[in-house]
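Next up is one chain by itself, shown in structure tokens, the form predicted alone.
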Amino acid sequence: MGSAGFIGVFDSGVGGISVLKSLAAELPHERFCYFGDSANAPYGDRDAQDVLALSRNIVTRQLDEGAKAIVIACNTATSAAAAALRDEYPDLPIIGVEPALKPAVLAFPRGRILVMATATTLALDKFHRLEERWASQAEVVPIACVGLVDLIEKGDLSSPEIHALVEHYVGRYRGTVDGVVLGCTHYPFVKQVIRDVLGDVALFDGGLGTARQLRTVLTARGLLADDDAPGGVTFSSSKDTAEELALYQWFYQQQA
């Protein structure tokens, strides 16, 4: 397939959208087919083996379509199903996105570090084995804000009841942080909620790094676009409606 194949990226729904803008902006000339797997999201409220099997079929779907390497846009889905596709698929590039937590801590040191993320991001091994590296040096606060990716699929990105529950689980801390770390690849989308709650506090999250990670990895295989291929993005959805996808088209178009 070499170069001329596009790059597969996935998410539970719309939260990966925040990544692929990333990729986008650094990757022009690659060609992005999302998919977004809405009718099954969210991925932060099932069981890691319920994750995987998602994971592995989309999978599965993205190289029979074309795909030369897939990025999971999804916390969730990487603890979840990242290592176990790399081992089935070992010949693939497959890139995931994890917490932001060394950026926060190296801008931080012997700061406290808020994480928000999903409840499974928190409770898998991958948070973990990454908190431990960190926590010596800051410290990290782990937020499990469920029911908040529910609301932000919606795409009222400044309702009451995101406002209301980004309070219920930060508020308390308004005033007393250096930095929060965005664990869920839809928590981007909600950036300016978060500010409004905690006050202007530093925010990190994982899309710059994943597309550079991608560029690097794709330029070590070969497996670059030429510089004069038009690129582009396209989108699909487990939950195939004109209005799910056009829900989509808007998430791109926002600032994140």
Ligand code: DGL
The other form holds:
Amino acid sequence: MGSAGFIGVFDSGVGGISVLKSLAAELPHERFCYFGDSANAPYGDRDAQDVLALSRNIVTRQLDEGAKAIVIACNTATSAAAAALRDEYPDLPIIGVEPALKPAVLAFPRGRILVMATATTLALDKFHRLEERWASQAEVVPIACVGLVDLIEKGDLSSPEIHALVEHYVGRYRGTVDGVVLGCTHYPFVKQVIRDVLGDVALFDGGLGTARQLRTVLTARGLLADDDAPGGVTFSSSKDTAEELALYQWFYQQQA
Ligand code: DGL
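Form predicted alone done, so how does the form predicted together with the ligand look?
What follows is the entire complex, opening with the chain shown before.
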């Protein structure tokens, strides 16, 4: 494949676009093909085997289409599928995301850190190991935000429903929190709502870390695009309508 292939990026829907923005900013000469599985969103209420099967289909297709590397821009799919897919495709660089608990704890030792994520991410071993690693250095409070992804997928990011749901899950911590880990790639799109509910707290997401990791892996494997390559981003979705693709483009223009 060499340096000429594209980078396949996927998520259950629009959330991974928050990661894609960091990827494209960090690596402007790469071609990114983003796939959102909006027809099957949310992944975060599905069991791990189901998420693995959906992820496998996407990776197989992106590889057939010419991907030189894959970014799983989804915490849930990374937890459920990254290890198995790396075993199945040992030569394919597969970069995942994980809740940015480490930088949050290092920023606020002995502080209180909320981890907002999907129910499946928080239920799987990958998160349990991460929590175990850091929980002695800070108070870690995992919060499964069931329903939030469904509302974000609709694209009305300042809706009263989103505000009410964020209030429901984290409002009780107002004034008592140091940092919030956005452990689902959809949540950076509602940073402002989270700040409206919790006040001026530090928010941590994995976008930049993932982009740097991708650069490191591409460099190590000699897969970086040439400096004069034009780069770019294209979108596709399992909900294959003009409206859905316009929504993806709209999300790509939003702050995350
Ligand atoms: N954006 C994904 C994540 O980071 C998946 C959310 C979902 O589909 O439930 O977990």
